[in-house]
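First comes one chain, alone, set out as structure tokens in the form predicted on its own.
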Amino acid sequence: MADKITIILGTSNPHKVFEMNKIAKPFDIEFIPLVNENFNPNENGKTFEENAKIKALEAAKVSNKGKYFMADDSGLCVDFLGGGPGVHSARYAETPLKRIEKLLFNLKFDSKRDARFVCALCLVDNEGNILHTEKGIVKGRIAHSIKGTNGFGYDPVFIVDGINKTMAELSEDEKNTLSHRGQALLNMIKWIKSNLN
């Protein structure tokens, strides 16, 4: 039996760690959050892919343990806002609720409300070599009000295409199957199982 693969995750978001471990557990892969006060990546990339790479390389640089490091960068892209908030999704306003309120205010005169969630993942080794990248996208539209209590971030106002529910109204298993992070991570896991075992 293959040994469990441990990957240090360059994030301070406990929701992301929980979600990723739930998806990865059947595959004998465990994600451990990086606990290091020196981890302070300068997320100045223009794309999700660039920021995921910046975070993964910074995690490898500041950590004194671990062989593999991964980071994700994800966010919400709204057509009416020219693809915004995009890479600035987490910095759109001071708190998650204020971010949602600002988004709804900025969309109050738009009837189309088309949007997509994007997640980019970057896996590196402890020598700073980029091993693999993945990207996941889920299309949908922005609701007029908050619905659902699961999930985090913009989940309560993102209605998934083909399902008349917000991401926050889905069960954990449904979300992990449908979400941008779930898609990207499952593809990353396939690559890890084929190449790191």
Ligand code: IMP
Given for the second form:
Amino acid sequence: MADKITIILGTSNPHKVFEMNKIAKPFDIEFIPLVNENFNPNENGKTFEENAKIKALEAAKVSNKGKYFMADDSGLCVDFLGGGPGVHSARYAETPLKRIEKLLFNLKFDSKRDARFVCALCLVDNEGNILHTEKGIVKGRIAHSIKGTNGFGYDPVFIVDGINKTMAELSEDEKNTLSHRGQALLNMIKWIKSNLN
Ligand code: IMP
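Next up, the form predicted together with the ligand, please; the one we just looked at was the form predicted on its own.
Everything in the complex follows now, all chains and molecules, and the chain you saw is the first one.
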């Protein structure tokens, strides 16, 4: 049996680590969050891909252990807001609830609520080589009010296309099967299993 592959994750978001480990466990891959006070990536990229790369390379740079490093950059893109909040999703307002309130307020008079969650993943090694990137998208629309208690972030107001439920009404497994992060990660896992040992 192949050895377990450990990957250090450049994120401070415990929800992401939890979701990713749930998906990766059956494949003998473990993600360990990077705990390092020097990890302070300058997320000034214009795209999710650029920011995922910045975070993964910063994690590799500051860590004094580990061979593989990965970062996720993700967010919500709303058509009516010209793709916003996009790469600014985490900084759209001070708290998760305030971010949702601001989003609903900004869409108050509009019926065009099409949106998508996007996730970019970047995997690098300890020498700063970019090994692989992946991207996942899930389409939906913004609800008029909060529904559901699972997940995190904008999940309670994101109604998934084809399912008349918000992301926060789905179980962990249901979300992981169809989410932007779940899709990108499964493809990343396929690549890891065939290319790393
Ligand atoms: P990041 O940590 O800089 O990538 O910021 C991601 C932000 O996008 C999060 O703080 C959430 O606000 C939002 N986001 C990303 N993925 C999800 C998700 O799966 N559900 C809900 N919100 C998400």
